[in-house]
Amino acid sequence: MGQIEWAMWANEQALASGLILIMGGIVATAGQFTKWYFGVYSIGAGVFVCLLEYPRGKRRKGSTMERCGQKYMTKVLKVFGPLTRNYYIRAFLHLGLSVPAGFLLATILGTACLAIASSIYLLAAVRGEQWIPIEPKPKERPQVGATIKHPPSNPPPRPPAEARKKPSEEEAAGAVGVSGGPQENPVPVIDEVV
């Protein structure tokens, strides 16, 4: 079996954690909890985590499904270079962002999820993974003449290649005698008008 790419799991976990932090922060702020300012912090931290984690990284093997609109945020993350590419930095950043949100009951779930994402990122970093942006592949337009070498000679539906055979000389000679005009009906047709 192949090796697990832990960064993909961490990315999904961190994105969900950011959304949970935002929701918990909204509940704490709107409900005017005792320490509601931690709710405001959680909204800001959640938005930051969601923006950081929205673009998926490219997988080592296979194809990676790009998120809708990811290419715009990918350009921003590429500007910061090693700060966004290195998973050690992401692991400690997420761990640091999760600590203040842990002092409020409404945001404790987001804190726990972000701490789990941080540990998964740390595991990915130890295994040597790093964030690589998904680059769009240039589309090559095939030339029409180069793709169709020999167009089919008989119309569809065509029999399988094994069933197709070249007409023999006898069949070719018999086909020459058949005219392309109208044929006679061997059964007499009686048209009665009542």
The other form holds:
Amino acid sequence: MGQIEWAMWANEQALASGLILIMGGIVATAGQFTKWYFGVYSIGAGVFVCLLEYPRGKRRKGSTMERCGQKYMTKVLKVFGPLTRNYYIRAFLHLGLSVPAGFLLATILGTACLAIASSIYLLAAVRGEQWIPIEPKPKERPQVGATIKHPPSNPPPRPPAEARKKPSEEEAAGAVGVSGGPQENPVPVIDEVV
Amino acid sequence: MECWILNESLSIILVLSWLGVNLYLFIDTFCWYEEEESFLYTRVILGSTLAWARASAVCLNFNCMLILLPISRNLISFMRGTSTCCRGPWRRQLDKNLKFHKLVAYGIAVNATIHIVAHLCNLQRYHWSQSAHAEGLLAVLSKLGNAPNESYLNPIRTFHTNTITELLTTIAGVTGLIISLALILIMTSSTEFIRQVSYELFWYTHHVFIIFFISLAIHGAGRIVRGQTPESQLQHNVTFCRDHYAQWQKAAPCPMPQFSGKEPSAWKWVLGPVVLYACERIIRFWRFQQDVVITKVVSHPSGVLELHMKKRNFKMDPGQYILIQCPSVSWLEWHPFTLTSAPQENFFSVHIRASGDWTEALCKAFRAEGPAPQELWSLPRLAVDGPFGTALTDVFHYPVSVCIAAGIGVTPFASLLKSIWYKSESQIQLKLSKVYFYWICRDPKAFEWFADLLLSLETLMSERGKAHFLSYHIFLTGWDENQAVHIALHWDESTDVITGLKQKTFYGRPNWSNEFRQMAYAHPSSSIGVFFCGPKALSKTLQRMCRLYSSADPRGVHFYYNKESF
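Let's see the other form, the form predicted in complex with the partner chain, since the form predicted alone is already up.
Whole complex next, starting from this chain.
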């Protein structure tokens, strides 16, 4: 059990809690329950928690499955720097957010779930985990030059490789490739004219 | 294979039946609670949220009954062994047990949401009907139970309380909260992402289901869903008396109505499956106690550990898997491994690759310390449960079989190929006359033990004069330029430079259209079984190929797709 990244589970739990808070808030507000204004608060807190928790952090090792469309929120979260990176802050934030929703029956489940998420985040923070944004990988431009070997510099008929080695060694030694001038054939070419 | 239509649509039929039963239970219970006379007064206070809550409760009972069945592995193995009618398609459904478990879990989640929302409204309405502003029948009903010899209808007895307190002071409320929390914890730790991140977290958190079921059983003990008693209904005619609530007295046409709570019924639904599952775990514990003798340990390069073991009364089929536990590594974890030995051998073996906490620790515990080999008695003790799983014996039921393995998916086929070897050695007349084997691999080094097996099979088949029985194609999908140059230089040699086999390795991915087309031409009127073990994307491609190249003519070639699920 040593390698569990608790923050990953805390993230799932917090996202679920956010959704439950929203649902409980809607039920309380729509039904105009007693103290339904807590329901309105709960909807707001739920939306905030969902937005905060939507972008997944990067796993320490292995690849991380991104949530669909999370890169926009990732940009927003990066702006806040240590406030969103640090899990201690998140743990206490979630604990604080969950308390007011505990005064209304319809949202008490959301309170309990968010409190659990907060404690898992606390555990993650104690173990030194941090929220690392998933950066989009820079598109690797295929290097056109590197994959294609040097094309032959002599036109055909070309002598076999051994005879060609000497001129290419000279090229490799640093001299600029000579391409102008008349073709010097190392092997005499006999033109048979019939 | 007469049931070939059944093949494809059996899953859909089963899902629709499950959905149908759910809908029937929901609608039937809903209508009952909406129309039942004994609940008329309850409906006066609660409205139709009573019916919503009760209907979803019945569906919850049904789904909680079902949820434990697909994961009772021994029960499924037992059913696999005994089903005789239309064996193929039904057995394939048993392979999809985990999918069904997830489907039922979603059903529980949906019904739980409806149930919770409905009861939230119910609690609020009970509270409101105790307020001073409540008038008429509502007020009269809520005051019932205040005088002696009266039974109450409204479980909330006074307005000077709040719904949260009422929730937390009733059994139903507290157990309901516990059940919901347990369900949410289970669901958040079971997402595919968390299972990848940490399977152990998923496994351990899932055990919260014990709390779930205990709370479910006592959830209804408070009996707060109250309806009129039958005796009271005889004396108190609701259709007349509901309009004359001001004149309710001890006697006369409208005596005070008496109410009683509905007795809990959840335990009746879940008792059977809970007992079955408890037996499952007891069987696992008993198997844990049985001795497993390790006869051979081979440490292959690239971190693969091969273990040969023996256990009393152990019978296996090719393609099955076992669960292994190593107390010295972890007391609670059981991990699945496909068996790589054939049933005809007098031992069973697994190949374990070090790719996670537990497997790495296991390999370390077994690996010989330094050059001196370890004594067999000093090796850590192992416990084995199984064998479970779909047997690949279906391969022998087709005249032509195609086995496709991607990467580590090759392990079940090791057992199968060895079994084919033994069967052809014993010269039993086989229905199977041709086997095509495709192995797509990125890193052949990890499976050089499998390449050895293929080499020995190749020699055996050519000795027996059955060189055309097994036709295998290996596809190497990860190679760099150095390897390519090396391969090009040795292209003309008679054996393959990577594997040493006579059949050459191909580079890149197979062109499935070509392969299937060639097979369809070569066997124009046969049933061809296709067996695959590997990633989902390739599985979808192969399913498509099977559909494309199966002929519309019932006497033509037919490809039947079987996926190995692990």
